[in-house]
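This document starts with one chain, in the form predicted on its own, laid out as structure tokens.
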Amino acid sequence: MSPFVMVIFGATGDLAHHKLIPSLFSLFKDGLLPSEFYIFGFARRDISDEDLRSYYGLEDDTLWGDFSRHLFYQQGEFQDDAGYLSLIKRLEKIDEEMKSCVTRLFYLATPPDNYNIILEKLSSTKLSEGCGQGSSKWTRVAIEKPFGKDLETAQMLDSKLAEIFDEKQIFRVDHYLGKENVQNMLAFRFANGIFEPTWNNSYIDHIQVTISEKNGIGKRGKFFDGVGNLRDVAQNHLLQLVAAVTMEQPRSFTKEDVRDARAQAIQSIESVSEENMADQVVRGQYQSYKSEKNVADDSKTETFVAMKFFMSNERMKFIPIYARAGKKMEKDIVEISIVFKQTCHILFKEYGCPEIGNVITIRIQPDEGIQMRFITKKPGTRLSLEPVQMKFAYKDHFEKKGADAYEKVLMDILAGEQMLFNRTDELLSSWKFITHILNGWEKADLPVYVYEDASMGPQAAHELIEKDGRKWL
């Protein structure tokens, strides 16, 4: 790998400190940073180089002093020239050093509400020009999600990026698409000839995609109020799980190919009639939200989502989707669930059969890994059916732990290579949808329901899923 230059914008926030820093610190000791590399924090406080070292708390590795050198730090405002000035000096020193123009990656780990103004400033300054010699070959920018608040702000904000970097340069940033099992899910369809001929609606029932997580907001209620899962999670994470499990064979497994196949997913995901929107879209609040900090005393805000909605492309049309992402909830879980339709009561009718057959779970986080249920005779003289599990975990099998999420990411980004990051026709169309949804709540009134911490939800959400028949896992 070349040598870069690496500016976190935010470098002092819960991003760069307990994702980022940690993350470049693993691929330093598992040697796959270049000798050669300079980090730079850029943030309002007035603090030293040594004091952004030991910001970050890592002392206590052997090696971080190692690390550590790389790591330097930008006082500076966002809005105002003055810092970005004077890193421009410090990184023209580099070049100088170096004697050659070193690759410099650009990542917004901030709030949302600082991205035009750093964006703006990266332009006006020149900073985003590199050395001089070509934007397009010298520089690259990362920016995290969320991508704007709705179609309209994220169509603006891929128009300030326009402006500024070619496509090839931008990096946005759903670290999910990072996480070992997405990207597997690439490799269990398509690699196992089993499996692609029943992935379509002549054999599937239904597909669930849940997001749970047992903490709360914490010390994000100035961003998240106002906010809300719909945006946070669903609008990224969950649509892509939902596209990873739905989208077509790709016709290669190059970043264009793949990232055509994902966006074609999303953009086939049917919009939620505003007739239909109190029957198939569900919002809730964890019961304790209000009196989390910076939360508004009568905040509308919901913690929970839970939608039930459809597909236009012919492989997955006519099968229900249902997907739900909370907070606050009672365990930590990502995983989705391909149910298949139940045929065993044609031949064993007599005998019973189990309520729900064949199931395949793709379990995210925690211990990643797939697992199939099947039904099978129970030992004995008469025949009786009972469902079992065959499970795959990537701990038990693999001796070697795949790359964190964000690693990966970081790794790609600096290499390059971008399928594992969202292209502009993949973030409108999933904004579009979650657009419509907000605007039929906005009209409607529709309620919050209040659910009980450590719950799975308001009971609502399971009056989703239970009309038609059919139970959450």
Given for the second form:
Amino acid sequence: MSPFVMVIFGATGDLAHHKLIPSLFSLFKDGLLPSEFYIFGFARRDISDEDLRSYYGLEDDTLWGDFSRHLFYQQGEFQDDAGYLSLIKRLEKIDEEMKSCVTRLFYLATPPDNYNIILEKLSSTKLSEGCGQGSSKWTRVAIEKPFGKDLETAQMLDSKLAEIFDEKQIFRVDHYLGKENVQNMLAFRFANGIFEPTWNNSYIDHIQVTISEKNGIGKRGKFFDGVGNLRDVAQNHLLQLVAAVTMEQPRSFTKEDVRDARAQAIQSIESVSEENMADQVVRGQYQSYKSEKNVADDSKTETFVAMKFFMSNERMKFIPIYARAGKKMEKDIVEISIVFKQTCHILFKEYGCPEIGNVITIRIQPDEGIQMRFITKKPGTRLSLEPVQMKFAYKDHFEKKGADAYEKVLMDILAGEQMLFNRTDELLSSWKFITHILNGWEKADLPVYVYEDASMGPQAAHELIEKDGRKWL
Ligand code: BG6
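For comparison with the form predicted on its own, kindly provide the form predicted together with 6-O-phosphono-beta-D-glucopyranose (BG6).
Every chain and every other molecule in the complex is listed next, the one we just looked at coming first.
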């Protein structure tokens, strides 16, 4: 890999601290970074390079010293030129020393309200152009979610990006696309001839997708209270999981073909109509949420959302998809279940068919793997049926652990590989669906159900699925 400069805006924030820097360090330890690279943390605090190096609290690792020599700090207010100009000087010096235009990556890891001003400044100070003045081919920009607040603001942000960068320079990050078992969906579904023929509405009864997190919002109140889980997790991660199990086979594994297939899947998610909103979408807030730091006393922000929706494509039409995402839940679990129609043959009816038949469950985390439930004959002299599980666990089968999602995200950005990053069309389609819900909630003033901490969400979320004669698995 060629030398690079990475500028992390928001270097003292949560994302840089807990994800970006640890992932870069891990890539370094695995020998995956080039010998020459420079990471500049850009933030408001008045601290030194040394302060930044100790800020992340990783000094106990013997290799931290070697890695942190590559780490520098640039103080700056996002709205003032000064920080950017001083950074330009420092980067020019690197280009001089290296006698080349070192590729520059700008990683926007700040709260989203800062994106516009940072992009404007990158452009007005010409930092976005890199050292090949007038040509921006030496730069890339990575932008974290939430990408906008609704369809309109997402469109505005996208236009702003497009004014400054070419599409091939833009990396709209959704780290769920970098999770091993999400990437595996293409192989699992399309490299195995036995699943594909049944992966459609003739055989599938319904699909469930769950992102359940034990943690509450922790110290992120300031960010989260104005955002909510629909925007923070559902618009991106949850819908990407839906896309992974519903998309058509891409024409090829090229970047654009895979992005086309993903975008088509998201485009075909049908918006929930206003009259069905109360029936098909439930929002909730965990009991102790209002006592979290930086949360308004009368906050109506949802920390949980459950929804039922359909897709319009031939393959998936009429299959109900139940998807939920919540914080402060009973357990940490991210999984997708494909529940097949229970067709227990008439032969077996008198022996009692289990209520649910075949289910393929794709576990994204923890313990990533896939399991398949099927019905078997219980041992014994009499015929009786029972469902059992056939399991594949990554950790049992593969010695080497896959890359963490952020390691994959960073490696791909550094390599200029965009397949696992959102393209404008998929992003805007997901926002269209989500904005419909946001507007519906506001218009009808639908309730925000309080749910107990460490539970699986409000009762209304159970009713959402149970009224269709089904259950969350
Ligand atoms: C982030 C959200 O994008 O994803 C967080 O902002 C959420 O609120 C996190 O907790 C979940 O990611 P992971 O990889 O821990 O499942």
